[in-house]
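One chain is shown next in structure tokens, namely the form predicted on its own.
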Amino acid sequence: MNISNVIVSDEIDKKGIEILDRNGLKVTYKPDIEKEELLKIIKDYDILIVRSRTKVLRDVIDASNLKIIARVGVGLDNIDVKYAKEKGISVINAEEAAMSSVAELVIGLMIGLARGITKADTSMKNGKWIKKELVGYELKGKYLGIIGVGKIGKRVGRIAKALGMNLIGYDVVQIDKEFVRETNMITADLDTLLKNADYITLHVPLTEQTRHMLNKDKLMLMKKSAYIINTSRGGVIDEDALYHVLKDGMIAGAALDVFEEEPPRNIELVRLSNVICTPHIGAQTKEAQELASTIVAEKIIQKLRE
């Protein structure tokens, strides 16, 4: 394996950097580098490691001599993957790392919606005792619709099943038959899932095909008592449409960890009383960040040895 120059342009856990160092790679750590500087120096590096802050689009790719672009995380929408591959650049990520962290957040958000936890907490801090208003719902026996039944979707499904929920799954690819048998998941088309689920969680990448896959027409198919949780990418839901169906009481509520723009400019949506919002913290656990950094470093080493 020839010595390679690596630049890390976003903050990552130090474990990954230590692995690269031990294997003889020369690592430059610039987690706050601005685009202008990156464009000037990127030609001197073989490998670029990013999270979500750095946008690796055509201008960066054209200015580089990169062999590998690595994303310490799951989503690749900040990287022009198609163009990179056309230029012979390998693109890798750490989709395995965030599985448990994101799944646990989804379950936490569902419980928060079902029991009005944020409303209860706010009222208590304001000196109010609104016990009689806070009649919630059990998750047991409810139908959870999972849109995108990959690694994270399956992890969510297994936890939900342990809570006594019933599963409905939709994916553009065939859902793992063994998982379907294990969980007694009902597989369905998207419209059927939307019409029947009590809770809906999204686990799909942001692509031209998935952008606004839940538009006003799709959201209107949901039951008025249903809740939607999005920890994937903000753009898969039309936020303007979501705001109106929530405001008009066409669905019961939503929990959003991701937004079309981050930080979100759609403050009216964020401030709705039937919405719980978190600032894209799905993978923000110590364990997930360390694992993502380690996985990416190991994949880089493996790629260089091929």
Contents of the next structure:
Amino acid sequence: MNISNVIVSDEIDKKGIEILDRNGLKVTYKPDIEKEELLKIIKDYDILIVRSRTKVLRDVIDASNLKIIARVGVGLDNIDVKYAKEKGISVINAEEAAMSSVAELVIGLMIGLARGITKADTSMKNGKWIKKELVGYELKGKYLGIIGVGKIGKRVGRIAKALGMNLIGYDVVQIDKEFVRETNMITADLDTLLKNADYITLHVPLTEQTRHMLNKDKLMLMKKSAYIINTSRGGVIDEDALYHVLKDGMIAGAALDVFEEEPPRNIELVRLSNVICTPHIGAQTKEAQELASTIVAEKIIQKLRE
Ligand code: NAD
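Having seen the form predicted on its own, could you give me the form predicted together with nicotinamide-adenine-dinucleotide?
Everything in the complex follows now, all chains and molecules, and the chain you saw is the first one.
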């Protein structure tokens, strides 16, 4: 492929840009570009590199002469992959880069829920000493339900196992047998997992099949004492239903890194006292960003050599 003009329309780690520069590509870095401007200039570029902010839908694709769209991250739900492929555009991502970062955040959020860490911190900053109210739980011996046992789900499972948790897994494909043997994971259908787990963590992509896979009926299957952690995509849980089950005490609590709309429209959900929120920081570590940017740049160079 004889192409060279690259536009980067979201903030990415510089390592990837250095690799592209070294390989003779001309890179325009516009991490704050507005959609109107992107639509005007996109025709001049062969390669578009994005993270989550830029939505690469039909309008952008139709205005372009792109050969490659690259996402410095895992999920591709901000790109119309089907349409891009119909137009002969290659779509590249960095599947492996965020595994440890997201998994470690999940464990942090789970401990945060179990021990009321955010509540403890807020109360102390307000000059209170509410020790008696802060009787928490150990994770050891509890059942962790993992929905989507892929790269991140497995990493979470391995760390949770080391903390003495028992694992229950659900996936649409057969779960890696070696992993099941290694961790003694109980494999189950979705309803069985929801009814039995003390903590439930979601690691599925957002697709037509997974959108609102946890609706009110499914959430109502959970134990009243159970917690849910979502670091996958906001759309996999029906947020309005989640708000009601949390508010009515039908489940114990939730930790959310992702939202149906970001920043979240559903501010009542964020404000509930049994909810911990983070602003989509699953992959927001120095290591994950550097790795994602490097992987994507190397995949682009590889593609150009084909
Ligand atoms: P992966 O492809 O390795 O694993 C996803 C798993 O989900 C697969 O095993 C797949 O079979 C399973 N799955 C798909 N549809 C399903 C369904 N309907 N029911 C049950 N299981 C289903 O992906 P991964 O690297 O583990 O990442 C998982 C998701 O995490 C990504 O798609 C992305 O949306 C999200 N993510 C979030 C952040 C963040 O910043 N919070 C960062 C990276 C990734």
